[in-house]
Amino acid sequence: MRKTLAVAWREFWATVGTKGFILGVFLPLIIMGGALSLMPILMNKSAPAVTGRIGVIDHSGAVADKLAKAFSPEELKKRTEKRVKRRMEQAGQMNPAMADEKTKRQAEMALQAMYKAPELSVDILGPDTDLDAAKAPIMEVAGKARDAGAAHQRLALAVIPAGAVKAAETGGFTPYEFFIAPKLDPEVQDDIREQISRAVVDARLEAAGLEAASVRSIIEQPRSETRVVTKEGERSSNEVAALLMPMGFMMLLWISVITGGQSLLSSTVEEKGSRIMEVLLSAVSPMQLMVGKIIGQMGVALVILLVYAALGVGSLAAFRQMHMLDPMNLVYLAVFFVLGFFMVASMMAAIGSAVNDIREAQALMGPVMMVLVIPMVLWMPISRNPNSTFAQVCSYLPPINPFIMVVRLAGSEEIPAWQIPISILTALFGAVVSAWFAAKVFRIGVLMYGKPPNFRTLLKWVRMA
């Protein structure tokens, strides 16, 4: 056991130790935070706004002028007064700190110079006007329309047919035609066309004599706010952190399980490409070396766990979203690690003990992964319907159910309680066979040299061993 350790320690502190294992840990962590830091700086340098001018041919003659008055000044500048109240109504919504008032006029003034109202205005043609003629001045606007800074420039043009204000005698209306400048603004584009169908829709209903702005205030849907009840009261509640928990929780695994592996192939393909291999099993045997290196690796990826779980953690916390984790899921990601782990690293070494470098590695490693991106292919469906067959025969199916598992318990339903020890039994069952299965191959592959084997010749070795 003292020889075990010896090696495990070795193999840990050799990668922990590096630079580059610390730049790779820390490194994304400081990207992150200095890009969030520089967000609002950025989005306080105001963009130039889009200039231009919308064309209308209407054939219906009761479209035009509503558009006209829609792109007045006045009207431009309430519609984006309106988005960004939207935009801090969700942001208060998603980061409980937006309740302090320095926080919250930052965030105002960034959205402000984000959404800064454009300046267009309607030039109303008249409807035997040539189309050819119309679309012409579109095209002469050259690359973003934003840039041109022309107030002449014509960036749309809107075709409205008389069919698409009164209905035919089929009783269907016709879809009017709207013609846009390469690469104007979505934003922009969205606007526009929202004007035009608020527009022709209020024209339907004025022939119909109807007023359309109380149509409009009797059929808009209310508003509400979600809130979570909770033993500790009542929470706000956030569906899109709530929806990105499960993928945090198979994530953390992932990354952390797959680091570990692959760095324990690549330490065990270097040093028997180098024959150190053959100086340390002079002191310690195959069983003691192999598993020695599961274990310091296995101490590596626990780091990398540990760090971004943390780092998770604290995200909830701050954010005040604490009710959100379930802390015995935090006890079932350790239990899962170390049975996904070993499942994981026992093929890793096997794979690593076979081939005499990393080239050879990816033939092997092929199906291998293969297997493994099945959960983060998957993680959607499962998260969503955690107790459907399929998510069901996936938890007791090794090497995947660790992955499988997490995101279950962190899904949109309880899962029944009984298949959490069962599916632990299946990893652990599954660990056992794998590291077996590589302990027989890495006694032989250790020391084995030349062409690298195929599946049927590690199936040999394993009967030799």
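Positions refer to the first chain, counted from 1. Take the two forms, superpose them, and find the largest set of C-alpha atoms that agree within 1.5 Å; that set is the rigid core. What you are looking at is a predicted structure, and each value in this text was computed from that prediction instead of being measured. First, how it differs from the form predicted together with its partner chain.
The two forms, fitted on the rigid core, differ between the two forms by 2 Å or more at the CA of residue 217.
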Given for the second form:
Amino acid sequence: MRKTLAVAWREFWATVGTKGFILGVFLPLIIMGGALSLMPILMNKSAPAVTGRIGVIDHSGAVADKLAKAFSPEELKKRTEKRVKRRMEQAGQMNPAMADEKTKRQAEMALQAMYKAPELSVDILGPDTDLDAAKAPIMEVAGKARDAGAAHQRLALAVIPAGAVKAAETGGFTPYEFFIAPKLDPEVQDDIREQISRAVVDARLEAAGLEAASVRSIIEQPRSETRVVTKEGERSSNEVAALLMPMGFMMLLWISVITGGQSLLSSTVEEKGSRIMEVLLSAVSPMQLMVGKIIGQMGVALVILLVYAALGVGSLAAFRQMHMLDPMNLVYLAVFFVLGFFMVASMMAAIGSAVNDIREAQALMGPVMMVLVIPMVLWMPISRNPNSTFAQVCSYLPPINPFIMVVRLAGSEEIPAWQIPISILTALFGAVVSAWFAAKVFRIGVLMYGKPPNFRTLLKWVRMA
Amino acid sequence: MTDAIQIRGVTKTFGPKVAVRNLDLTIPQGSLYGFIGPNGAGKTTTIRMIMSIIFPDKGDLEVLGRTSALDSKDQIGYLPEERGVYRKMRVGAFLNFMGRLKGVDALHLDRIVRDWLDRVGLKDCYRKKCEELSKGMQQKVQFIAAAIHKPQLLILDEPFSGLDPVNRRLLRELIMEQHRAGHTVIFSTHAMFEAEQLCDHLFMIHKGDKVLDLPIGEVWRKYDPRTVIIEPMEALHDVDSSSWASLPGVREVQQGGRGFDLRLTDDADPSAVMEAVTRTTRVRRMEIKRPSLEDIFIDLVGGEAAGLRAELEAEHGATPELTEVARA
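Complement to the form predicted alone: the form predicted together with its partner chain:
Complete assembly follows, chain above in first position.
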């Protein structure tokens, strides 16, 4: 045991103590932190406002004026302010930190910088304008720098048929036609379409003898917030965050396990490649060596898990969303981490011991990785539907079940309690089987040099040992 | 005194190739045993079986009184033929790690490591990374790793390969020191003069078969010297060597680069021959030539001598004596 721990200790420090590891773990954090603090500065330097003109050919005679009014500078400004306000409200719901006045002001400034009012105006073209001639200026815009003589550029063209306002005999309205320049800001596009729709509908209301403004005030419904009722009280539902939770859990588990496994693979290949294996085997048995290495790399994986889990929990606390985190899930995360790591690490140790260099390892790694990315592909459907038959079946399939289970546990539905111990048991079974397999392959593999092995050779070794 | 190693009827095959065939070998405690033989003869296989790294197909062996070396790993030091170091690890840390793996008391371990490094002239390398050392320096570090726990049984597989003469001598001294301390030392080599200089017991293996297993004294007795080397003061062509051929006991006279070799008959008295030669010729150097282990080896494996000679010459330069023996 003492020797096993000595091996583990060396393995741990040889991996964690390298500059590469420290950079690999902390650099993403630094980049993320840096990006977050730079964001407002970058946002202030956002792209210039969209400027240009919108052509309108109005066969109905009732829409063009309304549209021209909707794109007057005052209206444009009003709409932009409204959008900023809505975003602020959304941000306030998502992030209680926004309650702080200073943060709020900063966010508002950032949003205002982001949503610059577009400088648009409307050209009303006569009903007998040739359509192709009207479209030609749009084509000129394509490929040209948008800012050169920007104000004169025609960015869009709307053709309102008479049938758009006056219903046909058979009932129903004709849609308007809409042409735009390529790469027009989607938000601006949406705004133009919305304004055209409004103008058309207003024209219809007026044609029906109704006052558009009063009808609008009747049909407009303020947005209401969804609230989840629980025993602990009500709270606002947060779709996005609820979806991120299972993903966060799975990514934590996956990244830490795979990183630890990969580094076990490369350290085993290195020991074999630099011919240190036999020196080690003069002092320890292959089993002691393998177990020591697995424990050491488990420490490495644990460091990664803890750093990122702390980051996750920390940001939940910062955004006052701790209620989303069930502490029991952290316990399960730890259990499934150990089981999942043992399964993956055993496979990596077996592969590492069997090959002569890292290139040969890649060939054997292919199928293993193919299995291990399954949870990455499945987290979305499973977190949406944690109790589907498919999700349940996957919960009992080592080696992917630890990953599936953390997704299900963090998912939106409660899962039957009895499934948890069963999944743990199947994972345990998987861990024991893969460790047994790895021990056999490892014993033979570590001193085998020469022909690169395939899976059939590995099975032969298992029978031999 | 018990035996350090007992091998009884051990056979090991790799596929169709028989690496070791029905080997019996007993190595007494405290002996300094040389395993010699050309590359691929079965030395490393035998050593790996002793170390329980691979297991025999047939037969059994006992190491330090146990059936497996695994049970007494902490009493065995092993320098494998395939040896490496952790390239990124510092020398001191590496030796401390190896010492811990071998169960050296952690309290004194670091001091032992520093003492050892000092003794092999690597005092300044404690903090260096292993990859910064030359091959010879790495080899010394590996020797320390093998011997750091004062093993009762020290097994060195090709310990001299890749060392310069100074370090060869240093290593010889270190081996002798282990021997004097009463530890059993086994080393393998294909460079036979190393074995000649060091060991007190010889084990020769060729193509998996034991061809010789004797104390070194016995070897010399058995392969009694039968050649006298003469280097005359005068130039070779001025010497009348034809008369020597008629001296009693001389079978044949051969002229070499610097002098003559007198081959004696089996019943000849070398000192009488030498005396007779000095009566007629002024001599700069004269000696009874002991057969080298190479000679003996080639003698033993007989028919395959030609191939072996080529191999040995390729290993460490041509040896003129060897060429002559083979011709004879």
